[in-house]
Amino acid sequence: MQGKIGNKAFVDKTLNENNLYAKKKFGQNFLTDQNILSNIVDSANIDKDTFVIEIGPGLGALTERLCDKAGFVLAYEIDSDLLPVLNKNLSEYNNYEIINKDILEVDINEDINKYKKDYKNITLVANLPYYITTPIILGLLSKTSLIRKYVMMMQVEVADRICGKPKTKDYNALSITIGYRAKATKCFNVPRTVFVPAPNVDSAVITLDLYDNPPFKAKDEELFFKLIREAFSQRRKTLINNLSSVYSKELINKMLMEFNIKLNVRSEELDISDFVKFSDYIFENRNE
């Protein structure tokens, strides 16, 4: 569909009509190329068996998309003034509900089960905010195992990073810690001209689609992710001496050889599989 609210026209209007701006504190941009949003839309592949959330729905360009393929839109919106914007952009359609709360401190689990009925499919579709893009991510995915597809606009970099394939400059503990869950897939780019305002960043889509069957499973899933996270600790470092602050070199060189992996490896040089064995091995040997 050809949009009524994303062209940068309506975005300047609407704004100068209401008495509102893009508010910094909450990361907002107003996306306004109608290819690129039509674009996103199709890249969730939603149909009216589809329940989707979204989040900083803005002026509703995104969101007037959404309510016209999916079944039902369950949209979070932090910014009050926006609401009767939204509302009044909407106001054709019947099958959304915005709820005026931080997508950080809701219980996400209850609100899908108040409102999805009887809908085949959950589906993630977002133009992130960049400062809080890598939280909300890693929370929701935390949090709820209800969302099966994630297709979200964020930073060009954070999206090559949650994307990135090992022995790349882009791989990195973000990528293992998203990865072990879900497939990434980058889309496309997105320059920074079509927003209102222009941020400093070009952008990217991606979706992320949850595994039916992990094909990875830690013993113990708190200690495979403070893996990562000390194993990237600092890039330049060998996997042994960035883990040795954490364990023993002695078990580091043992699960190496163990494994018949060179002493020096790198960590960007492994894939996920072989962090859910090192995982396992220290699970099980750490107490040696």
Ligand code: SAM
Contents of the next structure:
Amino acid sequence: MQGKIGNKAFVDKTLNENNLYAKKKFGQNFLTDQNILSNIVDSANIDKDTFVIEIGPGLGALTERLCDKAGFVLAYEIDSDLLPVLNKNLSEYNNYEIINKDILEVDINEDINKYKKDYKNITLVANLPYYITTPIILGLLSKTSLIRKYVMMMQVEVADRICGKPKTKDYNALSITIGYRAKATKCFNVPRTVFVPAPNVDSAVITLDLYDNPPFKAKDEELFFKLIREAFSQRRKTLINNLSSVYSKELINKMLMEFNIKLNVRSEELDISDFVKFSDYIFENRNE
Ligand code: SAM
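If the structure you just shared is the form predicted alone, then what does the corresponding form predicted in complex with ligand SAM look like?
What follows is the whole complex; the chain from before opens it.
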């Protein structure tokens, strides 16, 4: 499908005619490249059995593609000024609902249960507002397990961190926090030039596929996520030094010896299963 919305002439004309402008405070950069829109939708494997959640439909460039392929599209748009033009742009579709709310504030499970009916899969597809990429992803992952696949465009540096592997510069607390629940895959890069207005950064599209049978299970997940944050709090420090602000050095020393790991190890050398082992060890031994 060749959409009518995602091209520069249409975006410029729509903004002009409706006295609108791209609002920086809402991270509004409208996508104007048909090939990239096709590639995003293809990465999501959507069909009429799919219930799609979109964040930030904007003028509807991605939404029209999603409505064309999916059973239903539930989209959250914070900017009420965009709603009349968005509904006009999508007037040929009746399989969508726009909710004029901040995605960080919604009860996602309640909304899914209200609109989902009997679609088989729930997939999130979004060209995210970049200023809140991490809170959106971590918020949704912690609030719902109903969304099984995420296809998201974001700043390329954040995409690389989420998909980062141990012993690389991109690997950090975010790679592990997300990698604990989902398989993260980088799909393709997107240059800044395909947006109106062009942002100051390049972008990338990634997918997250939630594990049906998670390979990792920490005994106390709250402790595990806190441990990850502390372990990566200062990159140049060793694991022991990073953790010594919250746990005793003796406990961490004993733990590393128990697992046969050198005492001056740095967090970026360790993988998710190591941190799960550590978290379980601390859970069982911290009050000794
Ligand atoms: N999907 C459109 C596209 O690809 O052209 C617009 C993407 S633009 C990068 C991000 C969109 O997210 C904007 O429409 C913006 O108003 C919306 N947005 C920003 N913050 C939001 C929030 N907290 N909740 C819901 N939508 C938000």
